[in-house]
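Next up is one chain by itself, shown in structure tokens, the form predicted alone.
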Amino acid sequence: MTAPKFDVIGIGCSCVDHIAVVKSLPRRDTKTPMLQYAAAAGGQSSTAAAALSRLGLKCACAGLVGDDPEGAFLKSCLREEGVDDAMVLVEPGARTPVALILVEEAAGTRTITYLDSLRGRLRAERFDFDLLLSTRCLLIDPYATSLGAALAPRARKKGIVTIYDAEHAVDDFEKMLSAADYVIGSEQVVETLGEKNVEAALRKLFSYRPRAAVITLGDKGCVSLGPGGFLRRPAFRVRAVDTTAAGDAFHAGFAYGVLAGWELSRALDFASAMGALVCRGLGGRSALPTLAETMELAERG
């Protein structure tokens, strides 16, 4: 059997992050000075991916870009980070996605607007599906549910792993859930299925039958089901400048668990470890941590 070429490959979104850091949100119809502004690249599978090769995996992401400056930027940004970018598609003609931040200083939270420029077109078909299957894991955004959803199965039966990022109702969102392997969803995923806790979204999630449900619920920590019923895990504490990649980080630390063949409240930890410690800095990936920085962190939990 041949090896696997990749280690991960991240399968979603892609897009230029413009991050301002302001004292508090504007009031309508009024002007507020920015303290900081960035640009830095961004997307959920992209910086997991970023994440995961920063911890010694081989990573590659699959997507899309626009032919133009922001495009190649963001490119540019993962062959920096020692991700393979040769899956990410350059779309003819078209604007690459960008997402507006604003960070509130005292508190580092974050509230994003975003143009999803190149909706609808990251088709299954685009793709060579016997590259996308040389891996032992894929991580799922939820711009990439409809090829996820075509792909798990095929994964499933070469017993590659699938991660799927639960962040909002999608075409083709109840085949992803019925096809992962792992789901991991914000605090956000109980309206999106509807129902009025954490504990009854996770049943419905743990009904579509991964091996693991998982629900994130920031400064309050995370709760999953599995096989041995609920475990909830609590937040590592750091001096918060941005949380924007909290999430995407969580998601790389939760990966590399799963293919180190840790038990889930191991993976757990380790995952909260990450998606703290990338809040030190602006950006999504300007603090993403070691291993051992990571490591040590979650040793403590």
Contents of the next structure:
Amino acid sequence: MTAPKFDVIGIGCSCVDHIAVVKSLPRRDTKTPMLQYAAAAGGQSSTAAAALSRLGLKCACAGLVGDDPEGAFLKSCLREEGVDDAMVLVEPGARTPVALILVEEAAGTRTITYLDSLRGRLRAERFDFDLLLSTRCLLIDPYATSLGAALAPRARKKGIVTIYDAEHAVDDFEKMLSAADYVIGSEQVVETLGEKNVEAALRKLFSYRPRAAVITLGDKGCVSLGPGGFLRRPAFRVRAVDTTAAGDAFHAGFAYGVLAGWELSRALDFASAMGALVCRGLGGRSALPTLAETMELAERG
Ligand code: ADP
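Pass me the form predicted together with adenosine-5'-diphosphate as well; I've looked at the form predicted alone already.
To see the whole picture, the full complex is given below, headed by that same chain.
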């Protein structure tokens, strides 16, 4: 059997984040000056792939961008991070998705609105499944749910670990929940599942029989449910400049831990350290940590 080409393939969204730091969120019908501004490469699975590449893993991304300068920018950012971008296809006549992110200076929290300009176009028949399955792990974000659901049964047969970023209810949401080895959602997934609290949402996610389900809670840390019951982790203390991509970095750290064969609690520590460290800089990728930095914080915790 030939060795897989990649350690991790991130499948799903690539978008340009326009990040504005403001003193506080503007009131309706007013103007507010920006304290800082940056345009940066974003998107859940591609940022997670960039994070894993910085940790030394061999990564690729699969997804779509528009045939505009933003699309070319996103592909070049991936290559600069050492991530293979050959499976990030350019969609003729389409524009690249963008997100507007307002960061409140004091808390570092962010409020996002986004243009999902490639919605529904990430179709399975456009991708070479043999190449997508030449990996040890697939990270599937909410924009690739249908593609992920088509891939996951074949991935399982080959022993490829699938990690699903469950966020909103999209086509094939339940199919993907049933197929994933690990499901990780942010607090938003509680509402998506129609549950009242995090524990109930985790029980619902775990009923689809993943190896573990995790819900991240920003600066309140995370909770998981696995065969051994619930595990809770507080967040590591950092001076948060911008929490954009904390979730993406957390997913990356979790994937790193799973591939290293660590038990759940150690993978959660490492993921939490990644999530905290990425908050140190503006934009999802400016403060992506090294392996040594992450290990140091995870073990100190
Ligand atoms: P998402 O970006 O998907 O909404 P979260 O905001 O829940 O994800 O963050 C994911 C993880 O990153 C959290 O569980 C936590 O470990 C870490 N994290 C997020 N915000 C902070 C923060 N302000 N300080 C420290 N760690 C944080």
